[in-house]
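The form predicted alone is given below as one chain in structure tokens.
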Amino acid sequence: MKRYNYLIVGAGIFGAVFAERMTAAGKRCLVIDRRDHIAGNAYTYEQDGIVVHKYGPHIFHTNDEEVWAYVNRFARFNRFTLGTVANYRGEIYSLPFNMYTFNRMWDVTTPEEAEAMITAQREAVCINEPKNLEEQAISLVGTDVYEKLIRGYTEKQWGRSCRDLPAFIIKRLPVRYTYDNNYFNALYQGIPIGGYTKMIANMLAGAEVRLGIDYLANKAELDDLAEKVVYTGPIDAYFSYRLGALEYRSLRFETETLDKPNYQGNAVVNYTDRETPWTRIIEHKWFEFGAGDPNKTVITREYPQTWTPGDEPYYPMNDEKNGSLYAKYQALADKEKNVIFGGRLGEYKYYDMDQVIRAALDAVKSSTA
């Protein structure tokens, strides 16, 4: 008999949910992570009483009532609602795209006027069936909004021309003909009071956790400990890149503490011009209003960068080439009968947090069916 029922590789959201559910069902779980902390990219820590999102902002949002009820078992959520500000060369716009945005851009005040401007700009470039991100963006919001608020930011984020990016990337951004600054179309939204690390720690309370362990460097020894493996790392790394490396975009963060009460007046400000090297600045204290030293603030500049093996992979490059390569790795994964591949890297998919939790809950149900 093996010592554990499940070896769970990765102490992020997918791994923590799987471990919590299986531990509650009486299974023995060992959770490992190569980092020195739990919670994956949702990891938070305190600085001067301010909860800092180390790997970029994470706002929980969902319409899935089961998922919402589940996370509220492990944390109390505040009522934070994301309303992003865009800074284009000193001009300030509201995000997501809404009537405040269109009023600032064109001095229009009604939905009819805004729709007329967008229709005219779309027809001027004769777009019928958008073939790339640029065409999709112009068809949604017109050329002016595209040039000022989408093009520079997107090309910095992905390191490619918008003409070389697939159209579907921009479809997830909301466009509203109302004065509504709420970024997400979600019934439930907020951030765990005290941060995500505390929430994940509560999920992992019943499982054994070991940090600073590289699974792939010790695979045979670790596999021998458990009946099954739940793997949330990069799927191509699991197979030693035998078919080639999947592509990602990576990020670099610069965080500093400032001796002032307020730096930018908003949790997230996007810099949408091409010349500014960072895509956004996060001011962490506004995620949990009233917390922390009132005379200090913590900000983080976020810089996209080219990913190379060894860097932290953040965003899968969801294009035809990488999709085809992933399908081949998925075929290999299907043959690993005692391994469950999950999460953003294990499934090479951009997941919101609620989608990761749903996928983990479904994986538990499949494993216990």
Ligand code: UDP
The other form holds:
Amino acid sequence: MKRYNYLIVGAGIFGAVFAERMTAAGKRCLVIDRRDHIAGNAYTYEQDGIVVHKYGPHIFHTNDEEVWAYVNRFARFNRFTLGTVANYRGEIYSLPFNMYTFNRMWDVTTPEEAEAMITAQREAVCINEPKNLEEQAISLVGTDVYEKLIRGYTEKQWGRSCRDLPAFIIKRLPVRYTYDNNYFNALYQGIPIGGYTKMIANMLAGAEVRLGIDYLANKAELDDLAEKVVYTGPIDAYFSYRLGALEYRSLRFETETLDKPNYQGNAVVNYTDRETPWTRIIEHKWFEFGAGDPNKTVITREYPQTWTPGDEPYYPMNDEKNGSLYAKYQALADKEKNVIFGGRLGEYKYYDMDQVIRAALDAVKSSTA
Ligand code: UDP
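Coords for the form predicted in complex with the ligand, given the form predicted alone:
Okay, now the whole complex, with that chain kicking things off.
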């Protein structure tokens, strides 16, 4: 009989949900994390009363009723709705792509005029089946929007030409022929009041948590503590990169506190030209409607980075080449009978937070079935 039923590697969203459900079912869970804090990349902390999203903006949104009911047990959500501003060389556009965007771009005022514009631009380049992100983007919104709002941002974000990127990435963003700036097509959206760290701490309340522990460096000894392992780190690292390294995209954040009440007037401003080195600036106070010191504001510039082993991986590169390497790692993972691989890194998937929760709830169901 081992001391724990589950050793959960990673105190991010997947690990916290798994721990919460299993603890509620009477299992003993030990959650460990390499970092000195819980909540993974959703981690938030307070600065001058402002909740700061340390690893980039996290806006909770979902269409999944069960997931929404679940998170609401651990936090109260505000009514924040993301409407992003795009700054292209000083010209301001609304995102996602909607009638405000098209009006600013072409002076059109009706959906018919906007559609006619996009259709003409799409037909001028003759794309039948979009094969890459560039073709997909032009098919959806035409060349002008592609050139001003997509190309530069995407090439900075992913470090590759839009012709060498999978089409699905741009389909994350809605295209609407209505005057609606909501970034997401989700029924439910908001930010946990007081931040994600509190929400995750509430989920982890019944489990034992140890921070600053490197699982892979102490694997044998840690594995000995529990009957099963839930691993939410990078799947290729788990197997010591033995089939080669998967590619990720990394980020660098530059955060500063300014002695002014309002820096940019919105939580997220994207810089969609190719030359500005950052992709976006986050002004954290607007996630909670200006809470905190009224004379201060905290902003973060986000710089995409090439990932090399040892850097923090933020985004999987879900293209064909990495997809087939991942499939080989997945085959190895299937042979690890006592290990569950989960989350953005464990499953190498560009998951949103609600999808991670859904995957964790499903993993719990299949483990207890
Ligand atoms: N994107 C873009 N212009 C923008 C914002 C996003 O072209 O101003 C593209 C870009 O390729 C990005 C993708 O849309 O990687 C998905 O954007 P999202 O905001 O969902 O990215 P995340 O917040 O996950 O980084």
